Amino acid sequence: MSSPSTNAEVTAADQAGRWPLLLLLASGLVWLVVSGILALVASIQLHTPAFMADCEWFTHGRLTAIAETSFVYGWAANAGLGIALWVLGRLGGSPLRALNWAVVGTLFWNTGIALGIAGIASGDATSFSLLEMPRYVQPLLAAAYVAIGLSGILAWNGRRTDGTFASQWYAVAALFLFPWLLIAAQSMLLWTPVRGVLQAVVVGWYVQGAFSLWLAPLALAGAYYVVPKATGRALPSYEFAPLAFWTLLFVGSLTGGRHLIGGPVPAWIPTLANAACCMLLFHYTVVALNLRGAFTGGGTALRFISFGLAAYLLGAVLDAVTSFRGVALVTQFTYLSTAQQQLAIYGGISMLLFGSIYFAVPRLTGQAWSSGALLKGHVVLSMLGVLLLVGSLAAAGWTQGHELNDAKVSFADIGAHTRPWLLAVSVAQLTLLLGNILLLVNFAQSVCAACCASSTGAQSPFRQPAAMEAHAS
């Protein structure tokens, strides 16, 4: 198979949506670096509590909320939406429409995130995970998301192809389901709040829904498109893909109750979550069968997708195992929960998005990536950083969980025993930050090269697709 630099197609959909989609991806990468800096500072505070302790804007609680908000709503949302719109435009058979709305939505979305972060830093945060931004920011985010997603919905409704593909299903599901999740959670937690323990149930439902019904579909939309295009082979066991899709949609959000094991909630809620985690393994198994070609293919995009797919599957198994009460006695309320979260969000979602970005950007810009050295550096640092981060958090959590159940061990001793692992977490965060900076620099150089090429009228090094294959690209 020819190398991407000589055999990559640039379609009319790529040319029409180039700058709005690159704006989304650029916004995501900037937030990725910002969140990495904040996460590094927050991790240092875990083993060195006096670090920046005199600055009330950067206390550990606020800093953790800001880093999480920057990562999920800044990086993952922008990048995921950019990839989803790109996939829908290509598979729809015609250039994206309403791109002005997408640009306006992108600007307001990122403005809303900046306002929300300022609100968190100033002490105006809520107490709900993934909804820490002040409630006056949430409606702006919902409206901006609808404006961005309009192009994708129009591409889906106006598609000119006979069949549809799994990448389209996941992209459209994410576009439709997230506004419903956000508005429902806002209504029940911020505007007309439910009382007592119901708030914890709603938060668990929203957090899990944001992963299973929004971030995971955005990442899978890109993976399901890139793997067959990069390998040149049809996806195996594809007839099971619809079952995996609907399993995720109907079962995914039900697993949030596993975080409430032992809490003052009806016993059926965590029990249902345990059953849902086990049922959801069917979805992960089918995804693994469909995308297993990523493990045998070459290229940067497939390296990231194969790593992300492995993390996505491992995270599912750990979710199922830790949803059992006997295991939760050790793992709950420890760094092991954070390790699972980082494995799913960073090891799974982010790595899948990285793979899609590495495949999409050359087609959007019409130019190869600017620096192969920066590209290789990002691959090594990202994978090494994720392994070190998850492994260190897991070791710290295992130590913490066992010692919390031992009445003879004091909290000071637990802190001393976990400190070496938390130092390793800071090293991992620094490694990831350096890798993400390399990606941002490489992206900026590649976009600048595309601008120079378009201004000078230089011919793209990529071939245009033949008429017979253009409709299927």
The other form holds:
Amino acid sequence: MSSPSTNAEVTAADQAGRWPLLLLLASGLVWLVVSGILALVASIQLHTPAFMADCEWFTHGRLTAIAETSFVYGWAANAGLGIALWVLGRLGGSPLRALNWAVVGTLFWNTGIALGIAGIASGDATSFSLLEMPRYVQPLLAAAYVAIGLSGILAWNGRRTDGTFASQWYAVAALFLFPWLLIAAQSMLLWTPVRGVLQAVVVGWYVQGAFSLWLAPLALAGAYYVVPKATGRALPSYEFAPLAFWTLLFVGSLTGGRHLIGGPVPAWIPTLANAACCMLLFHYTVVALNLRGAFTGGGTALRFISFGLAAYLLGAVLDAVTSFRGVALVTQFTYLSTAQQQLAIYGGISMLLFGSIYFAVPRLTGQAWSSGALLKGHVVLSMLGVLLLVGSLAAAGWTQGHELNDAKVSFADIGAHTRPWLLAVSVAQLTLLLGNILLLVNFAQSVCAACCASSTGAQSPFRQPAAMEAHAS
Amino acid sequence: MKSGFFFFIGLLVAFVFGWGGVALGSHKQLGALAPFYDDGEGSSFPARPQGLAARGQLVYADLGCASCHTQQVRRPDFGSDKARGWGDRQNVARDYIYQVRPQLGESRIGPDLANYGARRPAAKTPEAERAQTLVAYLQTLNTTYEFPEARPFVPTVAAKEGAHK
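What would the structure be for the form predicted in complex with the partner chain, given that what you showed me was the form predicted on its own?
Every component of the complex follows; first up is the chain already shown.
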């Protein structure tokens, strides 16, 4: 399985970017396991509140903040950046430049997250969703991100091909826009805070912006690259892809106000979010049309991408449905919102990234994955885990939402009725954690094997895909 | 898409569209919201939080209390907020203008706390200093003053019939 090789599938861009990109992916996978452990403890606290509650560092509020931070900024950002740079390097037609900046940026980015998490644990959390890290690490994070992204932007500007591809647009958008987004949010919330409920409005905009302008584009960059490569077919309905891209960028961040329905904000904010959620369905429809080939193809990468795609689309429909006031009456403030969030960032973003990682790593290391058994284990555990996690959170939320609306049902009763589902959530978190440990072990073994084999050469274990994405336009 | 320059301009325009529309737009509308001066009572509302309570809010924020408790009462005909005794009127933006870190919250694993102080909970003074500030903060949570904009909209008879004035 792990025969050393240099082969036709490994391009010059892969060889040049091998270690910097593997560093990004490795950091992402380590954070994924860390966040899995924290999320497991936090989920146990939901049904057994006394668990580790005496330790101030691990109160439920802080733990959820740390788990979310390490998942989004640790796992999704590192892995997404690795995939985005890899895609831009390959499609740019020449090896990535400024990779030393990317390596330094990666080190500072991860140092920043570690400091930020220590800050949250010791009581400096900001209490803004997705921006919980204290403000003393925020400028470092913005600077580190720019340093990592620089390499991708140079690859885009120096590309040798005439046409461009959807995966490039999404990757460049994520690299270029996130620093603006982060700096704008920091300024309005941490450095010169806006007053009163405006903070909630800005947080809503930032959280949604981070999804629509950053995480989703990172994940889609990989998916738009891998699907045509792995299926060997051009993307259908590709002429609509630019419209889908610009719809996401223009309309995506307007949907942030959907969490403020009935809240102390002007009514136009949730109403605008409602309209924007419905408009955004166009983006999702086109993505589904473009990438539908993933559902028919085989292989680990496509299996993850088709799962991720289904979750991404289902998440969009749920966002649109729950942004209506009549539905939000039941779903607002419940575990159902958590279920939607997990469906989007775990079911959607992470699974798409897993797919891209399974496709990219063998081409970066020049070797097949070291263990097929670990790989299969990860597929099964992560898919089961996501289904169980989202399903049981949704069931808990549905019960909770209906009972909250009945003033006769006490919180003790609601707690008792949701408890079985919350136990299932803990099982799901454990399943996901085990799956992700398998992936980390498999990744470490593959990279070590590549390390040992990098001086020797042999035959290619890969087939040459029949078509490249270049045929798509 | 071939021109890199216009592509980046397009990205920036898309970013500013969302930022300007949501963040700056609402700031334009609410950024200068003033307290309401009541001649009858001779004071303005909302009241500024006192020192101990203001510190308590920071404790509330750093412990992440908002991950289980909201501080936003919805209008009486939307959900069971009034029936559960959380507040007779919906919260409005003016309630929060003096709060350094408004804790609206997104999850109701526990009850809403926007009027916790108004419910006059039995006060046991804890020993730890941080806990004292937290209790002081919770006891000041009171958004019962009837702002004009918080009253439910009741259409007049003339408006119901579609008459013009």
